[in-house]
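One chain comes next, on its own, written as structure tokens: the form predicted alone.
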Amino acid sequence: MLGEKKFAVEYVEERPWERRLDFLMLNPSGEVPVLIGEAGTIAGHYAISEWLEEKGGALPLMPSSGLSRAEVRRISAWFDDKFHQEVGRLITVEKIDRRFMGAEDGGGGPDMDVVRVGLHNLNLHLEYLTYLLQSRDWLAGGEMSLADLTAAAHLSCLDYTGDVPWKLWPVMRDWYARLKSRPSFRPLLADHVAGMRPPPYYADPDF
């Protein structure tokens, strides 16, 4: 979102499971993201996204009509809540997050039974998203919006571990290829997890 709006920002890595006191002073919930800037400190991706949209920038990511804005929020919440609980939490947390957690925080190797449940659920979500894209240019309507960026952020984590069966879902693959081709997405595709390489096609828009 910052890239599409062409807002400059310095990224700081935070491991929320460590619950650092300095970070808890910024956001008592202990969750990322937190934005620190001229307006002060804003915590939580919903609050940050709304604030960035109100600030303006190069590209609007929320439509002007009330019903269309509601649909963008619905799809964004779908990914942040339902998709995360049924898919991302079961795959990304198991395969990536637990690698960096200490034993006292639940770290260790992935539970593949949990991962398999997530993979099953992933296909159910991809089926629904394909249904949406069969009648829309983008997930929430005719223009790219915050809903597409939210969805792509979640799916890029799964793509990093090679768990998205793109060949089975060509409509979703074409949608994701359009997002991967945008300049705002390139820094995300260039960011690697320490000690874990993505598949060769991960950063290729023509996958």
Given for the second form:
Protein chains: 2
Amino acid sequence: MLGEKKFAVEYVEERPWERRLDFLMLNPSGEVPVLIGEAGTIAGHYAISEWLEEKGGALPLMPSSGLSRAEVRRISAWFDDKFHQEVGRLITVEKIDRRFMGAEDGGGGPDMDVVRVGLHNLNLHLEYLTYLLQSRDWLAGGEMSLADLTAAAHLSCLDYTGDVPWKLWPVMRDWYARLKSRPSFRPLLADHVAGMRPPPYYADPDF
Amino acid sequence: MLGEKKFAVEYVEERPWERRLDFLMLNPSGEVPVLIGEAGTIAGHYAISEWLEEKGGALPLMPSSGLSRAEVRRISAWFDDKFHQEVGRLITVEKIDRRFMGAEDGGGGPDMDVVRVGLHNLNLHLEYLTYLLQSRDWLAGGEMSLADLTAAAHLSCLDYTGDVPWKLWPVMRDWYARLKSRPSFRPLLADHVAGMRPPPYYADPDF
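Taking the form predicted alone as the starting point, write out the structure of the form predicted together with another copy of the chain.
Below is the entire complex, every chain and molecule, led by the chain shown above.
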């Protein structure tokens, strides 16, 4: 979202499970993301994305009609709540987050039974998203929006561990290829998890 | 929110765990709330609350400054995500939702170990909210906002089963008494769960 709007930002790594006191002073909920700007500090993806959209920037990521904005927010919430609970949390937390946690915070190797439930749910979600894209160019309507960026963020995490069965879902693959080829995605796709290599097609717009 | 804005609405009961096909056509995520209006259908509390705020109504529930709006959204998301996951889900789902679910959907009596974890977390949250209200009239700033209504909605569910230790948290009790005495709250406090009576002080603004 920052890239599409051409807002300059410097990224700082935070491991929220370490519950650093200085970080808790910025966001008492102890969660990322937190945006620190000249005007002040804004905590949480909901407050940050709405604030960035109010600021405007190079590209609007919400349509002008109220009902169309509601559809963008419905799909964004779908990913942040439902998709994360039913898919992302089960795969990404098991395969990535737990590698970096101490045993006392729940760290360790992935529980593959949990991962399998996530993979099963992922296909149900990809089926619904394919249905949406059969009547729309982008997930929430005719223009690319916050809904597409939210969805791509969640799917990109799953793609990093090679868990998105793109061959089964060609409509979703074409949609994701359009996003991957945008300049805003290049720095994101170049970012690596320490000690974990993504599959060769991960950063390739033609995959 | 509808009451404060004086938007007329008719409520329809929905048991989302029954996954009625007609309801899934309105909201494929199968979750409440869904708002059906003349202009169209809006699904999910995030899309609905932002849409109502854009419509305006009798009382604004977001401040005009961008940073203050971000604070309203931070606190609202705190309740809808963090408070619900750490407290509400553990108490309300165990004590209320499971009474109405069939055994095949996870119905049955409450697991009191789960409820106890929720009660422990509730006191940690009430401590933080008390801290906020020591420097503010309302949770997100100087005016009542969506953050207060969101918080009151979550706490009211816990109050229905008598699980909020108001005596330990007098600052929170005073805040909640101000909300309970508003006309918009009267119909909400008169609403009862079938076969379950709330404690006598539940609907009383002087409790």
